Amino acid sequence: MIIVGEKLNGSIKSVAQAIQSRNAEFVRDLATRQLEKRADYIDICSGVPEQDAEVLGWMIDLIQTDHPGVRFSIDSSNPDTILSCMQKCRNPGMINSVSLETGKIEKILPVAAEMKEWNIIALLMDNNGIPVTVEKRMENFENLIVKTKEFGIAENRLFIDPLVFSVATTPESFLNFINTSKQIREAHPDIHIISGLSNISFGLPYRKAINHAFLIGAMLNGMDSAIMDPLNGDMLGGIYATEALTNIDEYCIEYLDAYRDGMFGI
């Protein structure tokens, strides 16, 4: 399971007054709990539309002092600001995100083809949305396809996130976003399925009971990534727990490892 750590997001209260004070040790020491608790990229959202490339060129640099193999998710809405973060980033990451909405796919591709070890995370909506269907989320699908084959961009390198909206107001969501998964990685083995965990709860009480059960059966249905938490020990246990049972994890050496280095939530 590839993790996207979550935490040093704007839109967090904590960290957007994190990012007002240019609280320096708040940031470094966030991104390092996350990296300790196997964190393979850290998701940085600066949640300042009109700072967004200083604040996210500050996080970076700070990270990177600290932990000079980390890996970058770069989560703008700004195509510029992907592409000047890119660059300043030691290692190569991941663009988070492009779609098939227009003015930012456009901008992304050509650079992402000429920076071939960054991964992209492609979301299947366009102009008019998220799909309500599968159907048309594999429409979307294909057609993003299409494009990343025209800038000869490895589906290795693809994180597709099949989108989903809160079961409280679509009770088929999380069907409607394993349906889409399966089919893809059944035509489409090489590329992974990646999706955020906490929108499917949106609404509902007891948030994380349906975020866990949301990981754990999209895991069993082909998401082999997800942007979540790593602080979590409960959603970390299920990671572990769900690789044992499904033999990805053989002779659960890593779920003893982790146990034995306090990993989980116990």
Ligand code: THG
Given for the second form:
Amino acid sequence: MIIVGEKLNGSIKSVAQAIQSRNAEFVRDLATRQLEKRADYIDICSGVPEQDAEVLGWMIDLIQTDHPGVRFSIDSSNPDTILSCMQKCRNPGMINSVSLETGKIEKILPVAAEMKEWNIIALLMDNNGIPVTVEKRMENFENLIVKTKEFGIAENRLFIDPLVFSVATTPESFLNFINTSKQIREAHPDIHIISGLSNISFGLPYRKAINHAFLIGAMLNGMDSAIMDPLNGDMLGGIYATEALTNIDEYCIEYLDAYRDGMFGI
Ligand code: THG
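Could I see the form predicted together with the ligand next, after the form predicted on its own?
Once more the chain from above appears, this time first in line as the rest of the complex follows.
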């Protein structure tokens, strides 16, 4: 699994406060702790649209001074912010995200075509929002693929995020997610499938049970990347356990190594 650490997100109250007061120590610590848990990418999202580029730029400078090899997932709904942040990063990372919404692809794909080491998260939504059905998601996928092909973007750089509604309000949410994932992976084995892990449980009690079931069910159906909290030992344990059970991690070598290194918090 490719793990994108979600913690540096302005929608989390403590992070929003740290951003407001430009608390560098807080930001550096959260980045370091996620990297210690082997996050492959550090997602950064300001939650403050007016200061998006400035806040993300501040985080990038701070974190890459401590960790010269860090890779960021630039999480912004503003394509200009994504482009300016890409220029600041020492290492290629993840564009989070493009979609069929007006203004995204047109701005981002020409740059992504040149910066060939950057990966791209593509959401299966358009100006009408997130589709409910598998069919509409696949239609969005096909439209996206036409565009990425036009720009010569290799399929292994694409991380498709089918997007999920809460199962509390959309009972077929998970089933639609995995059916979309399966169809994409069958036709395009090099394309990655990614998801945030917590939308699925919105509005329900004991969210971690739903999130955990989602993680494992999705992994068994082609999801190979997640935007998640790597400091959550149960979740990280679930990933290593599932990779051992599916023989991706032969003889549980990675699982044992992660356990020995205290990755599961015990
Ligand atoms: N897809 C893409 N990008 C995304 C999302 C997605 N970016 C934002 C979001 N969804 C993923 N990021 C977060 C960040 C924080 C939380 C949820 C999603 C969150 N964290 C709690 C905390 O840290 O306090 C609890 C974490 C836990 O214990 O598991 O709520 O879907 N492309």
